[in-house]
Structures are given as structure tokens and as C-alpha cells.
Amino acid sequence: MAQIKSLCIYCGSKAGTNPAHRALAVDVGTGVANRGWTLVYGGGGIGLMTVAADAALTAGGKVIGAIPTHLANSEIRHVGLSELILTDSMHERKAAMFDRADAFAVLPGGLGTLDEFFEILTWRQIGLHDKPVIVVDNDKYWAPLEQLVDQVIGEGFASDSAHELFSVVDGAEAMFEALAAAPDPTIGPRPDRI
């Protein structure tokens, strides 16, 4: 069983139109805080990511944000976090989030969320980590993503084992259950390769 102390979430810098996604972000943020974990995220003060961060803070949790300096003003960085890390680039942001996380959860989001998901998945595929990656398919939002992965496998660009790189669940409680059941990572930090 994985010893989770911090969870990195990837989700939208916009709130989206479906209120179920906002409710999910609240449940995830609150659940992270209630477990005594640290929430790690992109550091913005807008969108679905802020809903999760605010929920964790409201529940008494610790929240670490990482945001590039060039986005800190345009995305309106969150000013009430436990820790805010300013980075020089998007890559440094993702590396900072990776370094501080024991596991990753992909909530509804846009192109940036997809970028983060595929990068962390690729890092796992090439053996840079084996931390749990959970896709939270809230209200079937990520069904097309699952179909895309199936297409990639079906066309011979990935093996069936690609399905083992991540789990798909349908809500916050299922996500926490999947994280509790995940095996401990066996690959140590490899910052020189990221």
C-alpha cells in the first residue's frame, strides 16, 4: 500500500460549465486535507484548480502551488497558499510539482491538464517514476481520453501495458480508495533525467 503524504492534482485553470466538476474539486481538496496530506497544484488563483486548493485550505490542509513567473500575473497567482513556488519555466513548474508529490490525480481540465497528464504518464512509461496516476472520470468527462489511449494501443503505437500506467475512477472517494490500494513506488528519485 502506497504511503501517500502529498497528492498533485492536474485540472483546469477555468472552472468549466458542469457544476459536478466543481463539486469534485471541493471533495478532492477537502479529502486531501482530512487525510493530513499536502495538496500540490499549479499555483493559480483561478479555475477548478483554485476550487480544490481553497477547499483544502478551508479544511485546514497544507497546499503547495508552483507557477511560472510569466503566468503568476496573468493567471492571478493564489496568495493564500501554504507555499508558493515561482519557477522560470513551465518545465520547472512541472518538475517542482513532481518532486513534491507522492501521487497524481487528473481532474477535468483543458489542454494544460492533458499536457501534464501525458508528460507524467510518459515519465512513468520510460521508468522515471512509478508513482500512482489516477484519472478521475467525473461525469464521463475523460471517456474520450480513454478511447484515445485505446486507439493508440489498437493502432500499435503502444502496448496493452499502457493501461497499467494509470487507473480510471469515477469520483473522489474512488480516487482515494485507488490511492490507498496502490503499491509503494519502487523507483527512487531521478531528477537528473527529468
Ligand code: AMP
The other form holds:
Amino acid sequence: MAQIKSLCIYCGSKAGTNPAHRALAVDVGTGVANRGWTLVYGGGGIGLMTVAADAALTAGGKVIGAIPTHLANSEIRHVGLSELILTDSMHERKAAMFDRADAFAVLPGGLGTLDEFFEILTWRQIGLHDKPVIVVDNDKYWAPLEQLVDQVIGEGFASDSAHELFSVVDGAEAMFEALAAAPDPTIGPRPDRI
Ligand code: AMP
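Could the form predicted in complex with this ligand be given as well, to go with the form predicted alone?
Below, the chain from earlier opens the complete complex, with every other chain and molecule after it.
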């Protein structure tokens, strides 16, 4: 089984309109802290992301944020984190988050969250990593995303094995169960998944 010590979450810089998403973020942040894991995220002090970060901190967890200096004001860098990494670019931010994470969870979010999901997914597709990627659905928010990936596969623009690149679960408990059951990352490229 994969040895998870840190979980990177991708989620909204807005909180959204469905209060259930806020509750999910609290459960994820609290659950990460209760397991003694480190929460890694984009370092902002706004939106769903800070709900999860604050929940982890409140539960006594370690939280690492990574934010580019040009966003540190607009996304209001979180000032209470265990560690805040300031980067020169989005690329460095994403690399800093990637390096510190054993697994990735995609919570409800907007276009930036989609960008982050597809980047980490396609990095796995081309064999740059083999860390678990879990889409955490809530009130069917991500159902259209699953349909989109099915469409891409169905029309022959990705292989069936693209389904193995990520899993979709419903809620925080299912996410932790999926992470507990995730196999050890395979070291090295997996061209069979391309
Ligand atoms: P959003 O889901 O749009 O609220 O954004 C969530 C996070 O994704 C924010 O911290 C954004 O800074 C970040 N993000 C990552 N990549 C991008 C990108 N290419 N464009 C916009 N935001 C991004």
C-alpha cells in the first residue's frame, strides 16, 4: 500500500454556493490532521482552500502552502500556516506542491482547480509520477468531469487505461479509504497508460 504522509488538495479560491462543499473541506482538512499527515495546498487565505487549511490547523495538523508572489496579495496569502513557500511563478508553485505531496485530492473548485487536476493527471499519464489522484465528488459536482473524460476516451482521444489515472469517490471518508487502499506508486514511466 502507498505510504501517504502528505496530501495535496486542489480546490476553489472561492467557496462556491453549496454549503456542503465547505463541510467537505472541513472533513478533509480535519481528517488529514487526525492521521498525522501534512496538508499541502496553494497557500491562499480565501475560498474553499482556506476552509480546509484552517480545519487542519485547528485539529493540530501541519499545513504547507505554496503561492507565487504575484498572487500572494490577490489570493491573500495565509499567514497562519506551518510553512508558506513563496515562488516566482505558477510553475514553481505547482512543482513545490507536487514535490511535497504523496497523493492528490481534487475538491470542488473552479478553472484553476481544473487546470491543476488535468496537469497532475497528464503528468501521471506520461509517467512523470505515479502518485494517487482522487477526485472527491460532493453532491455530484464533478459528474460532468467524469462524463467529459468518458467522452474523451469513448471518442478515441485517450486509452481506456486513462480510467486508471484517477478515481472518483463520494465524500471525505471514501477519499481516505481510497488512499488507504492505493497501491504503492510504480517507479518509472508507465507507457502502457499513454
Ligand atoms: P480556482 O479553482 O479557479 O478558484 O483556482 C484554484 C487555485 O488554482 C488558485 O489558487 C489558482 O491560483 C490556482 N491555479 C492553478 N493553475 C491555474 C491556472 N492556470 N489559472 C488559474 N488559476 C490557477
